[in-house]
Amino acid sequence: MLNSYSSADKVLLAVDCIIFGFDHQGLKILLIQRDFEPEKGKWSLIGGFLKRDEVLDNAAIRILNTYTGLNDIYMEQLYAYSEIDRDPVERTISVSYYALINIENHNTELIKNYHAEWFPIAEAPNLIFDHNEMVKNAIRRLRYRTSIKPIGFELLPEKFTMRQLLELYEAILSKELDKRNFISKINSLEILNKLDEKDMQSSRKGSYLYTFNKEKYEEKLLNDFVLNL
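Can you show how this chain looks by itself in the form predicted alone?
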């Protein structure tokens, strides 16, 4: 019967987070080395179980804060994974999220305490269960979002050069972009504030620094504008 809760099967609901970061070496992913069975000593995504008093988004926020010390993180729910034998211990359904953070801002002590480590995407180790599939799907979604919407600024420092922004997009999309065309499209969005300051490490003349206009940035995320990179 539909109203017979007591006779229904009980399953665990997990939340797994694909956490992306970016530095001068390119796009990276944060992974954790498990210190418990099953698959003790192997690498996995960062995750946890949904609590009785939580909705999924709040569970993801809790997990991200626990391992990085950060709040107000850009994240997006992806897919549910429900293969019967995906977890050898308990019947577990997992909902995946991807998140974007600035590597410089996270709490390094927290990451060290949890045996977590940043890996370049191309050098990430093999992961447990179906986590490799989750990563592939997250990268696919991130590339799609980046190609049509101005996202990814969460991966940059507060002040950045146009070259850094270009390198970020090239790292995410895994392809070389035409510099003039890219700058033209970004400037047309009117989401950047050009500063009077320069980064003198990038060249002899220096490169102007920018910040992003959060109000216009969020407006562009909500409307139907297509970046089309």
Second form
Number of protein chains: 2
Amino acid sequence: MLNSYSSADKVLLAVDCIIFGFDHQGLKILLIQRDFEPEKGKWSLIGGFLKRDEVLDNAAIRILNTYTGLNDIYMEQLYAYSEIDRDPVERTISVSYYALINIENHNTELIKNYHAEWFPIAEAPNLIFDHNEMVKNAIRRLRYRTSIKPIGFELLPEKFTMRQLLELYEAILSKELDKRNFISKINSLEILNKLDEKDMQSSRKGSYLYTFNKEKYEEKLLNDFVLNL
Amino acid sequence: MLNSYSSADKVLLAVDCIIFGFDHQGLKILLIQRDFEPEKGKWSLIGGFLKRDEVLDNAAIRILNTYTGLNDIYMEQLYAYSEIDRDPVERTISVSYYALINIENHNTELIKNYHAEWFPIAEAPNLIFDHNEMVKNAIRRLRYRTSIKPIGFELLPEKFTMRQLLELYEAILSKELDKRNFISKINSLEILNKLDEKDMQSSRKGSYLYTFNKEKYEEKLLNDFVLNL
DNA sequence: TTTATTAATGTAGATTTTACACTTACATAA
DNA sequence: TTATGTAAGTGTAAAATCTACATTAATAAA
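Show the other one: the form predicted together with a further copy of the same chain, since we just had the form predicted alone.
After this comes the whole thing, all chains and molecules, with the earlier chain placed first.
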């Protein structure tokens, strides 16, 4: 019987996490220096093996936590990579996950202790196995996602300026956006609350701070929409 | 060592294929009646186990062929399902694949011999395991894909009428489209060749037949574009 | 009080999208 | 041969959206 369970092959199933972060310097990616063979010392995505009694989503969360100390990160599944020799040690299929986080909200010291490090996207080192490809695909997905869902929620501090939001979008899309058009498009979504408070860091005039309006934001998440930037 | 290969669990990895087809009656899905336990006799997606020396994409092709006789079908990977008890017999992670095919181009007799059957989407029976969810997600992906890539190529006969193309889009999107606006949008893509030939089946006047212009079509596939229907 | 710096703001023209109805071609039946 | 019925084919005007673009405003520092 072709389809009998007992005669089917079992394989190792891994999860690799592509963690994007944003700070005042732009879009970054979190990588670790492998502390085990093969490729010990080389840079890699944060990854590990799925356990028998574990759902993939949870494996991603556990592995991210194990290697970076990061907690409560919402990740989305991306793609299963299955080239025969992608891992030279043993046949391993890897499912990639990605997330967007606010670098400043997370303990940079902690991350460092785990030998994890943030790299500006453009300056990321070469990665082991097929991790470069995984990152490339994740960036594509991130850009696509940007066009159909509002983002920023996860990446900016609670209170942020229009300029910060603009720079976030510019970093993700890696292109310049017209400031006035951007602001009016964002405003037309009605997902921001303009505060009375100003941020005085950036200029003498100071710029208004905004927060996300969670309710409206969730509403937008439901009905797919297109944001043409 | 947390991350050692030898101590990691191995699991069964399956592939399930969501095959969409289109004919004059509308959008359909290909299902098989399981001829093995558990759930023998119930309807299910076409699925099977990944082999140790096989890439997922090829497993999907092999499995589809094994259970339906279908050949040369291009499938796209969708999502990995990993709920612990999704398969009651043994822990199995399943990666879903989907494809769009032209029902009339494929041997219906052959498919029947394999106990596979086409069901109109709306009339599909309840499926085993988490297959209903897989189908739901695949339909969503199909609709999304429709908005960013031209489709039809795979689903229509070589020569087809505008009405057929319109009906295909209406079936996938499950909404009515304005005939004139649809035609002018499609024409603006410049991916069709209008033939001198007419199809006389559908009306006394007869309607012009079209073919896809493969080159232009491939070109469009490269540059992502948005088709707002 | 002058200067320098970034924030904030509006509009006109171009493009795209939408809604909508009549004429044409032909086969069939009278 | 003529009349009739059926689906095919076609255009436009109004609305909405997108794009490009430049000046004034607020404030701190000199």
